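One chain follows as structure tokens, the form predicted on its own.
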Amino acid sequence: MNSQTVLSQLGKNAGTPAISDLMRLAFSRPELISLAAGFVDQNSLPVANTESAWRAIMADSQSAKAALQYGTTQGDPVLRYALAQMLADECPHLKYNPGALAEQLIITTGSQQLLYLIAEALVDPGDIVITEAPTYFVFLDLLAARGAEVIGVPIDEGGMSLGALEQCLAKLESEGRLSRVKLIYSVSEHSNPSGLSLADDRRAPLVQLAKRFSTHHKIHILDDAAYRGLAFDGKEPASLWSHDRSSEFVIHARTFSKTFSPGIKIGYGVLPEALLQVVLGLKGHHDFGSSNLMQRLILQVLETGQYNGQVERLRAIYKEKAETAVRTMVETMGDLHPKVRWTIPKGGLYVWLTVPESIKTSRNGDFFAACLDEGVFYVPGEYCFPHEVEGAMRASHQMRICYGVPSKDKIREGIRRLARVVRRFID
């Protein structure tokens, strides 16, 4: 008897993740110099802080208790409560009313849970998601599993190219499809992979957009903020979600594993009423709830202050790394300007870096292969794009570089070995 496994199209579609390859590549050869795992720096983990909280949490045995036992699946009421006053507190001339915007939130085992969960809520095979171009490419994966047409719009210096999106919207009216328009994805603070942020002046717009154009139904706009929080000088604009004052378009997705600490794997989002019921729904098939501990342990260092404390750690830990990292291509490549050139963050873990489109940065290219041999590595810039970018093509010339896993030294000797391939190949 002949038989096998039969599995699902969602199964069939779910390959294997781009980020899957380029882990096993960094484990495998530990010699190389990584500039491409989206990891946090190894030594800004907040060990003291971690134990501080857990010691507070487990000295009392009812606190202990109730930290041990199940929570919800909307997870804890305090710390929502908590979540929606930093929310709040960020924008405090719109008067947002932490009580009523605690119910509409929901903690989620990291934000990459509730990215998957807002698809698995919208998206059907078939249907249609906008995304930046470049984007965050782990998305890109979840939604070819399953089965969306996503298309890009490019991007400038201020994110989103918001005349190219109303032209991308324009054009799948006037063809009938707006209809299957689901979801606008921006990754809007410091994005990755490209490290630039949405322009405040955009933001507003963006959301007006997604209204206009709801002509058949709400066209969600995903605000993606995993990064939020993480600008050098402290300074960001309010959120894209906090353009949405009727609260029914954008959903804001948030995390703590850049702002903290990766191993808690915790996250929230704020929901539109009509998205919440659902997506609690799908929550309870996946687990009943994220960790009742990891969520005593956040509101632990919220509550201390600690959590604000560790914040601002990173952000002069990542601003002196950016820095480094800009400072060695200008030392290394400057004078290739502009055949070579690289976004300047302002916040959070990336640089793009673009080359001459002769050279390939394809996985399995020659200048991948070149600078293995070399000793270092990146992500190859075109898992970031979909297939279909409107009005340009995906590029196969640039890079994403992360400056968090790397020592300065390691940093700047990376960029070397990275630089002296680029002018092997330029030349």
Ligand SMILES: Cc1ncc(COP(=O)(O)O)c(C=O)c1O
Second form
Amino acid sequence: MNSQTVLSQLGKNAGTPAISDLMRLAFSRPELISLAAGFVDQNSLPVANTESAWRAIMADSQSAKAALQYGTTQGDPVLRYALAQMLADECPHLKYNPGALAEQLIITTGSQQLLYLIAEALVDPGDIVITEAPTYFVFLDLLAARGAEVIGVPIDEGGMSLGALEQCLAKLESEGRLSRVKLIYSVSEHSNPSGLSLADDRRAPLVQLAKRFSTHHKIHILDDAAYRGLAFDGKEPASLWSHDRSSEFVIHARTFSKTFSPGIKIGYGVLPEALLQVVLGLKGHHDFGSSNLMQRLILQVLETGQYNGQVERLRAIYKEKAETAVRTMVETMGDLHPKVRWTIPKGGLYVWLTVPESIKTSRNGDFFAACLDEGVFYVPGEYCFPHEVEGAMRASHQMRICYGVPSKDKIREGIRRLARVVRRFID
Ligand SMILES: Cc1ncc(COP(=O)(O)O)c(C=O)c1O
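Having seen the form predicted on its own, can you show the form predicted together with the ligand?
Let us now look at the entire complex, which starts with that chain.
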């Protein structure tokens, strides 16, 4: 007998996500203040809303049985229509037809499943995906497992630099490699990890750029809008997706994880026609439909207005937390500016903190160890960079700070501890 397990190439490539080590750290040393976990605020999770939605579903035997049955792969048509209506309401001037939009819409098990399905549908080993640098590291891990070549494009205050993107695409064209470019990925709203959004006036030009370089085939844009809805002032520009009027290039990925509850794990996407059937086929292989019960729950909270109420509460909570984080950075490290600098989020859960290049924030470095001794930790910035970054160095002197989980007191204390270490390491 040979007891060896021979893995597929994908299995071999799967690896262990870098972040699991940080999760273990948080569980094994609860005394540490974690500014690392990208979890949502624990106290505001919508227990009462979920309970009343649950009761409403279960109160009627017909609706309860429908919810407890399998649904369709594409997702509950009533929920899809409600979501299409929501999307249409976000940009009334575009006069979307919700009925038609609902047909392009697919419900997924979190938006992560949609990211996976899109990569599965489009990306072969050796294909090129262009991302912001820094970007959502879970997607980077996924792309690495698929054998993709990932090229990062630097960001500034307005998100992805379109000049650098154009340069990158032109270079790939001159090298005869444009035919390998399948996808441009943007975390367009209050990005994980930078906290910054793609500027309003870059959205239409980004779509134009993808179209212009689509000479071999369509270069799709994956508009990961996981944090859309969490703008502190409630105002957000028209989505990146809405600038693709022909609905051919941009894939719009959304989720209820950040704006309602990650435990419910329901996301959705709007897909170009050419991708929809393929992705539905692949989703059929995955699970042939996301939890019908959870879809009904989301529909219930949408219909009763509880969802909108919750989003409003969250905006106020995260605004206060973000202000606490930024104010404490100003108090404790303001005099070190601009050697030490940070983004100022207008929504979402993250601040991106940059220290001088001489300070390496890597997981195995002295700085990280000193932070642990001080009782605080963060996500090392280098996790968020692809190996290749267009026209720039892959930075290792940055940190992702998440203010989602800790209380305001813990945020203040965590940043004070971090600042003490920064002061010790700074030249
Ligand atoms: C940028 C981004 N996209 C997608 C996801 C996936 O979330 P979910 O699958 O819970 O919708 C996350 C989760 O942290 C995220 O930060």
